[in-house]
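Encoded as structure tokens, the following chain is the form predicted on its own, with no partner shown.
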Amino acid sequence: MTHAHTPARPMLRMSAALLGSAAFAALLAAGPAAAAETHGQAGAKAAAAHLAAGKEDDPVVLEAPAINPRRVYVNDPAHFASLTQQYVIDGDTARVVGMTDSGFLPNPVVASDGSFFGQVSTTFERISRGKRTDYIEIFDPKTYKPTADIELPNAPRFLVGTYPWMTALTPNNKTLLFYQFSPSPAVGVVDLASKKFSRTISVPDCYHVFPVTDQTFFMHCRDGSLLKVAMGADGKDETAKTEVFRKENEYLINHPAYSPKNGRLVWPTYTGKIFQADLSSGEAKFLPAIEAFTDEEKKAGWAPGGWQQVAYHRGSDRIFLLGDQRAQWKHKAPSRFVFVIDAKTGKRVKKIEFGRDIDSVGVSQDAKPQLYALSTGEKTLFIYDPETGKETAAVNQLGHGPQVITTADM
């Protein structure tokens, strides 16, 4: 089944089910009996049985279940491929409930209330060459139909490995902010309500975007400070730098954790020193730094590692940091462990052993959260109970090289 689309844009793809209604009902009824098979294998078997029996098999496209904090978005940049995909997973059932196609190095976003999800993406006229188009797509989380398609002028996106917080939504979910690197550092402002690109805000040599209010956001600057940007209604923006909070040789990883709901920014270094800032007041309050590893562990080579190395759970005020024993400058290599740390006291709560290489970590924001561990190599999202450290489910066959986990800060 195909859907109308412009040549420059990847086609939206529905999950669920191009199985017939009767076949899909049989698949759901199979339940645990089909657990040993992949979803695709079980679905094909159910469809074949109904067709062989001569039963009615009218194709139907289903809607996704109601949104909750355990909706997980897994982005697959496919090792820098020109055409990529994002998988949407229901954490409760460990099933892929939908997927969207996208272009080169997309940056995913999810509304804080789960009311929509989207991506800032890039396509080329001839797949990997020709005229470049940067654009924003917004999707309905139940039907997966696009509700907005906004083209960005002059191809402004920063095309870099898919880093969270290079694109962000303001707390009211009405404005999207994206980072521009060339010809000079800037932040693009897009009005999602009117579905239009608004303007560009020039900034110093600063990166990442952390919205605090609907008109204010922070960025991290090369000199070790944060930059506060206040967007003026008349286009007259104000910027101010905070104190320098880290030393020049304290190298921050590229993927901090941030909760717009309570303004907590969690940012580890290559060695496991964790800087935190409370941005909730609209000003940056730097909290005491935490050391994730003891001096003895550091001497033994313990350090953070992976692609998306840290997650933060707002309700429990806990940090989840991927770590393993590794050589220096191997901070992008996967880890076999996650360290759970009390963000207030800095004390280690526990160490969970995955027993496999994990590249990215995430956590749902409900009272009894799920811990998400993504293996790029296995193309699988593993789901854990963070209290027991036990694996509860896994979702495999997630594209070519899935790397980024996104959840709603509900």
Second form
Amino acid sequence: MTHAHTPARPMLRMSAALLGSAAFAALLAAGPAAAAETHGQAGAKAAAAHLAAGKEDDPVVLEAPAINPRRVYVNDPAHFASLTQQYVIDGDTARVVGMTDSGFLPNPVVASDGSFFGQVSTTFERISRGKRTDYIEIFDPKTYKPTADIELPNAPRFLVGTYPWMTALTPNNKTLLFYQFSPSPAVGVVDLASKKFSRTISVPDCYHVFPVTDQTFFMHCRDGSLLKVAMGADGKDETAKTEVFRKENEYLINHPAYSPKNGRLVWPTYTGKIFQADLSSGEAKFLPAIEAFTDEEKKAGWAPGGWQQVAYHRGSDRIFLLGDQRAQWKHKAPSRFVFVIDAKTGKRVKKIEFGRDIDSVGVSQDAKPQLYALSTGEKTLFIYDPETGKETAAVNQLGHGPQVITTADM
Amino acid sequence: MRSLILAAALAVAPVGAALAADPIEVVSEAPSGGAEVKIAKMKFQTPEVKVKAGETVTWTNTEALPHNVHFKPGAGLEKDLEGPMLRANQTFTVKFNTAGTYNYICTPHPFMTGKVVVE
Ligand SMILES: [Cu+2]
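The structure above corresponds to the form predicted on its own; please provide the structure of the form predicted in complex with its partner chain.
Shown next: the complete complex, the earlier chain at its head.
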């Protein structure tokens, strides 16, 4: 990895080591640097003033600033490397405020109130071979110290390119659910309160986990239905399928958007047909499907594409869908545009041109949200104002192949 | 290719004379009279077969998509018995020595399930 072309981050790390805590705290509190001044320049200025005032350096371990809805978690699966990392970014200042390490293809989770974040991860006793251990690690969002380490029996994790909804927290943030693919479809239940693996729920041939209540979640089945799973207090779990809501040749992408706060499931197909379900009542209500592209645009090759191709902003009821002109079966290639769609009417509100290849989108859930556009190739998170469509900041050097954006709907 | 797959199949069973204690064993040739299960359209076409102790079941993959037969522990089976992937028209035969119900899946397609009931 070369640092030559991007001096900002290494400078920050240096300043954290060199600066006295008071000076560094002042720098953190200063908020976004003026356009003319980089964080590095501001840090240098603060350090010089500190030195000129004759103050001594007092190195300390820093804590992250207080959490807010613009805390963005960027996970780097690192192209299937055995060891991976997650970057925690403060969207307001566009700065990395922490990092955590993890093993093979971890699944990140963030508590809906921001009170913790964590991951389901896998390590091996000899880096990538030897005894395998699957475990859950929970971190404190200020100190980044682990507050729980829960081992999962019999290595049950599904090792797959990171799909956010293969692992989920219940709304009360007390239970973690994770998917098991082999030897048979199942969902593992972990009680975070008692820090114990609870049990495995056998399910039919269904995928993904969308918690609706603390006792209920939905899945999407091979036959095109949703599965409702009601977790019984005594381990007597009940499952029931909904109607089949999509045709066999309507391929739903692996990265739907889901808002646990209003139970909205937003699920595009390869062609940009967007299925929506309202799960908030505990039963699936299917909303009229939306077409993101006109027939003419489809003929011209417009289609969704990327990794996390869709984001949903609950407050404004808007959908953000990555799209571009592409050949068929190039659905994992990045897109240069995001289409902003009114989820209720299906009308296109805006088309934002990134001018670069973007693989994943996310959106903060505050009233004036930030749009997050992650480039796996550039290893950079670009922050946009979705109202103006303008790029406001960027954070680079995010690992080897960053792919997953997670935010909390606080 | 065929011999490679056969070698892989033999590798999962104890080499040499079958131990009487093994409830099921992979055999290299299908004797006449055993049960047959065809694999097609992502399914074991006869998901439940009944045989008597000492009889065999032969699986034949009839499509281009590779499938296998993967027994899970249970019914006297202590360990997984994971058969080799079968290409189109390749077969896999198992002899069932002990009565019981033996559940199996296809390793890469765990939604493909079947069972052998041995009386
Ligand atoms: Cu199969």
